[in-house]
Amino acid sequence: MNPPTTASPPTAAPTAPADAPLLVVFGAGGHGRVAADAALACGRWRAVLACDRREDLWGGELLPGVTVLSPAALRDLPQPWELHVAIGDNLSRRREALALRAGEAARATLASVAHPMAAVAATARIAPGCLLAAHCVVGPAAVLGEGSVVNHTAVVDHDCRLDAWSHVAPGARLGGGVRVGEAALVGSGSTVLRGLRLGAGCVLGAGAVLLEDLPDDARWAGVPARPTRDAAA
């Protein structure tokens, strides 16, 4: 199948100025739909497009009016445009971001997307490439590293730090001063007590309550959380 090089006019955010950049959401799955929906709602970009490596998705729509392009088509997009990598798996999101910025998206800026219904403190620091979904809370002096995700209704309280490519899943709650390591996953509906550390690459299972530090690459689940081979997040 030949990759399309042009796209039908995508849905424009009604409040975006005419000279605003385009946004390309890379990843045409469920996580991509969340990111594209947030991007359309915030009105920062003049239009939103999607992109994926799956040929069967090219030319279709991620959301109404949000056309899915091939990676090759990114080279022909008019400037200026920005890139948001929207893949739920942390390691895949990091890998694709690095590959795209070294290849098809070398001219694009990595963009964070924050839904207008996200509550973000003025003193929080948000690195490029982050996603802040609707009804999440990011507290004062919190720091979000590149490509990190705070999903629907998740709470990242004051002075927390999320390292790059980490993910706080829907409904998870981090007490103040929690540190989440690179590419770690805090599962849906879980609770992390204040001041704890979650190591790089670890997984805290859905609904877990963490009462102590979680080592690098560990998988814990339960109430209270304990090591397990299968921590569904």
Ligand SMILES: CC(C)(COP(=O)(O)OP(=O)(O)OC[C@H]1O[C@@H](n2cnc3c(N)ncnc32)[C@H](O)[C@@H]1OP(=O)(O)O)[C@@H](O)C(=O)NCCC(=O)NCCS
Contents of the next structure:
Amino acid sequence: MNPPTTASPPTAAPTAPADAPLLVVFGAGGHGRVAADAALACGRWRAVLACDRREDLWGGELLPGVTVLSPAALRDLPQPWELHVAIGDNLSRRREALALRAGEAARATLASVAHPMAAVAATARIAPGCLLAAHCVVGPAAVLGEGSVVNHTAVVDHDCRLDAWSHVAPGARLGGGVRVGEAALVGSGSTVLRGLRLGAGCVLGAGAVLLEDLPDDARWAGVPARPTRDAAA
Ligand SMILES: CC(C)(COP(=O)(O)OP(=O)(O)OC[C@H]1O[C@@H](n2cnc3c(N)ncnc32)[C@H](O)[C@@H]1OP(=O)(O)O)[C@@H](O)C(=O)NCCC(=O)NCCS
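Shown: the form predicted alone; wanted: the form predicted together with this ligand:
Up next: the whole complex, starting with the chain shown before.
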């Protein structure tokens, strides 16, 4: 038998009430697609729209049924609507969130999006604007700062703290009590031993194993993680 040409979810997403807000996912790239997919699966919003500054994307679809708007079109959206900024690069995500809230999205609430298949402890605290992708785990008493991302299958264990606009990439694992500084990136498939601190703006490379604290703006990779040659120069 031929494989099916289109995939369908195993269960239908719940339907939002007619007076539920709209959601605008800002960023019509791959990360935006992950966020829009998670938002559709939630069934928490009446409709999901996308928005991007790239003119060539306007009027197209990010996912089936998710139309890409221009930023100017946000001013005409019916209230209420919520905004989720979905840009993978941490500094761009922070910059756009600040710019939109000072401009086109001044009346919108910043929304977190958690895929229904994200496992989030009841005692975790999630600030506005976060993305929790499918199959991630956020343990008890973990704290996620504004606009932070826990991507597919990443584990943020008990008592971890992610500062604002940080990103734990797919498959990364943080032991208990790890602190990730503002706008830091924990690379795909990396492991951070419990209790360590990663400074603001630092990058831990894909697949690294971190055994000691990382200073601000450091760029480390490898097993065990060490400064990359560029960063050390
Ligand atoms: C570690 C990283 C930040 C280095 O980026 P960079 O500073 O641009 O470094 P370069 O690509 O110039 O590589 C510098 C050196 O580090 C090595 N290197 C790069 N990435 C590495 C990694 N993940 N593990 C081990 N070594 C790595 C390169 O081979 C190179 O070695 P050399 O100096 O012996 O030639 C980057 O490769 C990385 O892993 N980023 C994380 C990506 C990620 O997980 N994104 C999440 C997407 S959702």
